[in-house]
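The chain below stands alone and is given as structure tokens, in the form predicted on its own.
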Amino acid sequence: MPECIFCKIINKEIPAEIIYEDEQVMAFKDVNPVAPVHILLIPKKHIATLFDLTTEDSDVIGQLVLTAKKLAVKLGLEEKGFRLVANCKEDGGQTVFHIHFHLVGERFFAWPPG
């Protein structure tokens, strides 16, 4: 397995706040919170962006979309609403070589992001 911070988030090397865990997904509190709510939501196969996505990860991101939903209903966001943002690349904000979404909620998210 590369050697990321998530990935060592997953083998339990460097600790986080998680709050959901299962055999193909791990979702944690952001460090660097950018609303009230900031998960980071993550496969536990290593997959450094969107473009190395395959059909055999298919089951896996759905599992993540999946979770974001729950997480969302179970932090009371359904009212109101939240944001489940994936960068890509350098370009695209991603900063960490292995896939993940943000989870972010309570507070108003500006079209477009500024």
Given for the second form:
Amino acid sequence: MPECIFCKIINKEIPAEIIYEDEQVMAFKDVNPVAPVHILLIPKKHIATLFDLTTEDSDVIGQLVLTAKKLAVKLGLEEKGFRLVANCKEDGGQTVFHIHFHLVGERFFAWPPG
Ligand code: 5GP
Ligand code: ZN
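So that was the form predicted on its own. Now I'd like the form predicted in complex with guanosine-5'-monophosphate (5GP), please.
Everything in the complex follows now, all chains and molecules, and the chain you saw is the first one.
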């Protein structure tokens, strides 16, 4: 998906503050953070929304969540915790159509969302 902004970050066509990268996943800082820690975790495979996931993607989804946990530990979030969010389509507030988890922390998030 050459027009996808996250695919461009994966291909290093546009810069990002990359925190972690392996064969399957990448994590980088959100350009417009809503918390002191705001990292986006994405699969290197282009998948537009959570509705486009298939059972073939179960491994990469597991890797994304495990990477989020490892980064949260590394960033010292173990004591107070963090939030891991995936927005899906219009009602979920998705604006970039390449699936991603937001790892946000170092501030309190209320529940339910407003
Ligand atoms: P969504 O609204 O789809 O859940 O989240 C998309 C996120 O991507 C937003 O938090 C937005 O700030 C972030 N974002 C959009 N474009 C870029 C970009 O070019 N670089 C980075 N690092 N983050 C981006
Ligand atoms: Zn993409």
